[in-house]
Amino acid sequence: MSLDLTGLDVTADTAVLAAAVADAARLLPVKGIEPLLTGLLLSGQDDELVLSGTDRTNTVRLRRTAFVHTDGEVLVPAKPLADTLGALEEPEVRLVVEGSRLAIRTPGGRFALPLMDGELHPGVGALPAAVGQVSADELIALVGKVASAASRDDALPLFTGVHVQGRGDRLALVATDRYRMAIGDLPWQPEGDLDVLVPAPLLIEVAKQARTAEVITIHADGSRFGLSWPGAQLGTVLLASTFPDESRHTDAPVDAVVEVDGEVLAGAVRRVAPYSGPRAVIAVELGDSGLRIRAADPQNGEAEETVKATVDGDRFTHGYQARYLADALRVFGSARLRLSVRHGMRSTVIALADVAEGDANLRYVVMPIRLPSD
């Protein structure tokens, strides 16, 4: 059954259709060569409305509960019609078709968006067919801690994406901006073969949006890549490209193994970092009994702290670029890291010294960088 394009008319809870339409609206560019695409597809039939949208790279498509007077579907702009929403005080709203004006109503208020010609937009397809399912709890909290080692440098989209693969019985998510990359993997229930390059502000809106779901279902095929959970489904487009291996990393000798608290590490680095200079390097030394953070500069002057720590191999200092270190132990917050260490240039791999069997796994893998007295 078609809807009619000209005519809408449903009563809505406001918080959560405000809700629904910003996150929607944030998928879709507020202007740009294509001025439809900036608008949100609103349908309604059966007491559910149905918001839609496409960037032509990204997609969305939000179900919620709704009492639909008429059924239609109607093209609208998303920001201001998201500004809207967010700004009413009623608990309900009613959009209803006003002539070639959508009105938002409340009881005190009337608010009126253009319609836009919803026959010229491109639709929103459906997303490729389901191969595995994953915890949503799961993966919202690895994505958040990968992701953040992901590239926002368009020039070099390779590395502005979060490689994802299943292994086995195991979900992989890799991303790197070739400074540093953060390694994951947590238990999926495979339904098919996955190894795709998503673009990471995908991933991080689904962390956003899909907090109250319990299971998130992945779908991809050769060229695109959707999550999908009750009442929402977000769809893009793959990056084609050749991801770097990780295993040169994870699976290199190691020179020295260090076991210590995360939180009390984190504490030093943010400590010292201050004084790391122009260069922003600060350096690790490796002792008998713990960890020296240290740095120095001639106008800031210089600054070391001691840490306790277990260090099992040989004894050497490592120079690190201080924000990459940083950035690396918060994603661990409190608790005790397993840092294995590699002479020369070659990365320092960062994880948790204990992880339970079958539980979310997280790496971190830092390069060293010559300290200035090198």
Contents of the next structure:
2 protein chains.
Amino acid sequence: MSLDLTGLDVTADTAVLAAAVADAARLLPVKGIEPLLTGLLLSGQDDELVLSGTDRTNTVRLRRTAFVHTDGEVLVPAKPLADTLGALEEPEVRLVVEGSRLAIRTPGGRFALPLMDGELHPGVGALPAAVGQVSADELIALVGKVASAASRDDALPLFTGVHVQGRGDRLALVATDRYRMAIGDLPWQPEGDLDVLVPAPLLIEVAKQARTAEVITIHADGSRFGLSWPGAQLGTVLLASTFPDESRHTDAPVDAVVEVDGEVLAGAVRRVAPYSGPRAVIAVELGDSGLRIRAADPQNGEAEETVKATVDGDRFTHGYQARYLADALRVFGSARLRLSVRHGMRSTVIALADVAEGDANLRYVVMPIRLPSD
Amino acid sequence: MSLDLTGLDVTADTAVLAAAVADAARLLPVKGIEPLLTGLLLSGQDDELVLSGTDRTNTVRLRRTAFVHTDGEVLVPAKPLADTLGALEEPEVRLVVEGSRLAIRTPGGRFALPLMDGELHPGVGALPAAVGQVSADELIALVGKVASAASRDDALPLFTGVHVQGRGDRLALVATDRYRMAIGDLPWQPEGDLDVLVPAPLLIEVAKQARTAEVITIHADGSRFGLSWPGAQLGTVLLASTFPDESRHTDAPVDAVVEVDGEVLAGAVRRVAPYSGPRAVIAVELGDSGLRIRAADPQNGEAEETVKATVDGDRFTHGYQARYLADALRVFGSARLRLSVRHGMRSTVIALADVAEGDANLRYVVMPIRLPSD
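With the form predicted alone in hand, show me what the form predicted together with a further copy of the same chain looks like.
Next comes the full complex, this chain leading.
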């Protein structure tokens, strides 16, 4: 860093700067054993303000246009800066170093944050090389659906990740918490090989930040993963694990195929589930004219609903954890769905009944569970 | 109860019934040492379904039009009934006793709740005599503002109450948690004396339930309080305490009067407060051309904002707990405010700068607090 670590005087659009600082701050700790990591590096030069920070796992670097009166770089606490900028009502704001403070100035107000020692901050390196490109809209939509199947329990890091893999001209995203699995793929333009396990939180954060981007570039090497679009670079450390293979769920023979309105089925599951008692298991019976959704518990009473559906193949009844089935149906919204059901304790795969060639595709695996009466 | 405790067969509008059951259920426990109190009594007779329940402190009785096929009365768990009715999508629903269950039936579904022993339920008595009437809109608006100053800490029941008192043709509502006090009054048509201490939660619940009412009738005797409007009766047990007198705050001489835009002042308080450190005290300086809002803390930095205001009287600086000042300003919204400020540790009273004769009126008392530099 060749910039003056004591200078900086810059005027920026308040809304643009507030949004960028809030985006960066979400990836940084608000306290912890390394207080410097709560800081955001602000670097002003050539009519551009660069915001960067890291929690040692994730890195963020955002560039925004600004009027730089005096070049310089400072480190200030990210969360308080985000809070103050987000509460301002004036259209323009000036950030200027005054002694040991960064002053946030508006016509009627002055807010001064203590400077932190930027020399001791680990800094934010460049992302690895680009390996391909993908439509921002499609990636954001698919990440939101796939990542919902990842675990939030850090005790088993493998299951907090999303497996991201290039398969020819498709990019596959797979997540599982061991009880259900989401398998998505979408078109991409590969420039290299890609087979990595990425922490789900970074992908979810990208979905929040890249809403105005058109194309997202994917970066990876043997230890790091990154996503970039104009003005933004987000990076993270890869999870080092072998991910479960999904082909035994998607390629195995099927005993019955059900086509059903996803929203209608979700409504029935939502209404019947409260009657399922402490094990929270509901029964789904494949019948000639549709599905019968049932639950019973001596304490809570009992419930059943019939849902119109076409059923091809065998007739049998499976139990499912109500919450997992509801989660799976939720990601598909109101579309018409195809359920591929297998005998025994083998997986049920939920997918859209109709997928156009070249569209993003999603399959959601839920496992049957023994019914109280089995 | 002369009704058959095993019968009941009724068809009702789903949305109307779901809303009424949800309203009643919010006042009832979902578990506890008296499981019967989790139940809602449903009584069908003469094209009317009456829903009633009690937690032994509060009582609720709601009447709704319904098509009664078979008269009867049953007791069923209120929360599960509310949840199932609230999730239904069909316009009509049938409630019918089937053996030891109350079945909730729609064309595609059946949900069956266990009947509870209605004979053992304490029942819901009539409200005390009416003592006056008040506009529903005005009462709801004022309750929302006054009750925000009541304490949520049950350890001191006195401060969880709202003092409701008839004063000629005005009805006064006063609440305090010892740190701030809200004093409201509105026109009413008295039919008797009224001077009671009412648990704030019941008044807040009325504000949720009586949105379509025009006039609310107030009921009270020496031990109970109630509010009624067409189709609804809510009651509660009075708190037995003497309430602090507010006249020393409202009638004492004033050292300075400030007129200021409430929303602008609230914005400045909101932005400056995060810099006030662990004591969360902000300084408000009365100046010639307005107010200066300041906060400082070595750890957090410092902030100040100037707010245009007219100041009549003395010039001095008070500290305030930032949160209490923000709470007080919030209830006034965007109106122009008059602050009556006194020297020393004596109360500051916030009120609307302009109140029309015959309108509801509100004054909010906040106490100054020593500044770190005092």
